[in-house]
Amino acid sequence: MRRTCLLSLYDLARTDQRVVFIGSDITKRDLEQLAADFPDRFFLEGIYEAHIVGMAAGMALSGKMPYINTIATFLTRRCYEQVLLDVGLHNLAVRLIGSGGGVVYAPLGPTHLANEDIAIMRAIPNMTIVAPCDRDEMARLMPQTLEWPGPIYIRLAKGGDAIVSRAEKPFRIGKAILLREGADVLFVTTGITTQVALTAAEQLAKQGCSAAVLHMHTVKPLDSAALLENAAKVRAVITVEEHTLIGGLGSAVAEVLLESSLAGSFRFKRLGFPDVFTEELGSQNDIMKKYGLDSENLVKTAQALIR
């Protein structure tokens, strides 16, 4: 996925002449083409966070789009009040891509595990948040960001993961796609749990229950037109993130609903981090299963819900 993206970059460069890419703490891995085509729209900048998202905002208020990548971790937490006033006050074009959202770095501890950075930029007015599920929706998503108003936060997966999203499912930043129809429970995702939560329906269907899968790749703004449709049609709505519980995807969906005339209509469950450091070395996919971020679980919550 973060290939898919940095390859992009590329393409929008030589698209539109106010693309300028900055890195902070990476390789050029990726960005060859980028470095060697467009020198002077190309900048690694080290170990500075702080200073490479005022350095965005300043290119951005003088007519340019920059597009920073580096961990996600470092890009909402360590440079929280430069995103906030330097970006979001102004309203800015620039885009934050953060590699290793939730537990990726799993290897690394919890220094480097991004399981808040969707409630840390949810608090931010004017931030735009985006969770593709895969390399082909990354795809569809980079073009979308040339004409888009305003700051946006992209959350990049580890890579390599399998590909659920269609071509044919139209992708529009701030729309949800329904990946699958069912009449017991509805699954709400985002980024890779909308894998798991793919997995999940079709091992319920096995037993007899018709699961949906609502996929949320934008957090923010919310598509609470389809949330209210889809859970309408379902006695159970089941919230899944690799994010903790407070401020994320859940927090989101559980403010729609509970606003909504549907309050009380159906069974609600939210799966995610609990309000913990998860301190656990592994492999995120370790680290997801133990906190029931895994098919298994999802089935059986699911069963629970509608029983």
Given for the second form:
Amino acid sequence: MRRTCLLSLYDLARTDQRVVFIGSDITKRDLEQLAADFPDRFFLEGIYEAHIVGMAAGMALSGKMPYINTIATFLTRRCYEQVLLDVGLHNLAVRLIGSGGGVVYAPLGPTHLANEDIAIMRAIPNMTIVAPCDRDEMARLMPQTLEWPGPIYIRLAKGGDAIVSRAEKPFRIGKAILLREGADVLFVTTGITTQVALTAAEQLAKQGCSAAVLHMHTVKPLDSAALLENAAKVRAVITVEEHTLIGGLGSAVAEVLLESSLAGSFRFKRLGFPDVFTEELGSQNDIMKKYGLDSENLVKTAQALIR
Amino acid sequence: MLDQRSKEQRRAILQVLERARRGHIGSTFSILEIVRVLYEGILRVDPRNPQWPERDRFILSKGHGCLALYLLLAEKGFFPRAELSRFCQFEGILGGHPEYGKVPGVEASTGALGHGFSIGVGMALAARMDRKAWRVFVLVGDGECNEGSIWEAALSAGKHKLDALTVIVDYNKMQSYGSTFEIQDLEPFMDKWRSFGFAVREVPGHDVAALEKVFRALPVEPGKPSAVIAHTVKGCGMPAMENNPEWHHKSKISDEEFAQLYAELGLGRKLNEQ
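Take the protein just shown as the form predicted on its own and give its structure as the form predicted together with the partner chain.
Starting with the chain above, the whole complex follows.
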């Protein structure tokens, strides 16, 4: 997914003079061509995230469209004030590409886990947040970033994730995609929890339970219309996110549903990380399983809610 | 010694403050001559077209000194001078820190310290990418130089050899609580800038002719960003205020205090600035 994202920047740079790339001491992989063919618009900078975000804002104030890539934790937490003020307050077309959203960097420990990136980015007015589920969807997202006004935070998954997005389901920033229809349960997902929910829906189908999967690749602005339309058809809504339960997808969905006329007409459950630092090592899958973000637990949760 | 114009500008700022009764007045009087010289002869800007693409960019990174900027922008005609009377008012556009998109001529919203310099580096890089001749001036405070992001930006400006970029340091040796030498000593300050790749000039920061001479000779050295270290006095021109931390940010300024400030200026007290 990262590879698709960075390679697609080459095409964006070729077609649009505004496109500038800024990396913070990241790996060269997948960037050589961009660096070679557009040296004036390729900035491989030091390990000073606060500075590069401000620098990107200065470029955007001068008509450029900077795409910044580094590890998600450092691109959100380390330079939060620069993201909020320099990019958010000025409402600039800066694209923040965060590598390793959620627990992708599980073996590296809690300093490298972006479990709250969506929450803190959501709190910034003007910010758009997109978490594609696979590389094909990333390829569909990137050209649209040229036309989208204001800042975007792009949450990258681990890579090599199963392809579940489909070309016949048009991708539009801000428009959720119903990847599976269902009458009993609605899973609302973002990023790679979409794959987990689709697997769970298959398993539920074998047991006679019909589960829909609404892929909310854009967490902000949230597609409230699609959410309400699909929530109205089921008995239970379950949000699934590789993120703390505080302030992320589940919170955003709950806010919309509770303030709607549907409130109380269905059961509701959020799945994600509780209010703890996930300190386990191992793999992304290990940590997700421990905190119930695996298909088995999704099945169990759905069954319990519609029993 | 301040000239007549500097005194009149101070009186105009006092008149603005008389309505708001609050503001970073010491900081404002510290940078007034720097901002004045920039707008009165150095910056290539067009008040009738604040977004003119070829303009020089000035960023007041120490946004709390904004009254000096507002006065010069009003005098140059970026917005009607009457707007000054609504400083910090609910319906006004001139807040206690300058805002981009709201105040014509303001290039970036500043106020949180340590932001404007990086923004200026990005602007200078954009000019280079487009092969444009416009320049970038960033005014930072000495206290602001406590922020790590200032030195991040300095590393980067040095790396990129941005000779279209000038950082001006308002070196009044005072920060909010007191002396910079006690709170966070910056010395050897010139050496720091040199070691980051800057060509450095020192200048007496209230000497209009000296400032102009330095600014007209920029860049200090081709192929290097310039650092102009302006030796200033916080609250300059007001003996009661000079080097007095109480006046860093002052609220609820009393009638008696205003009377004393006007008296110290020695210009009398005019109620309308026109």
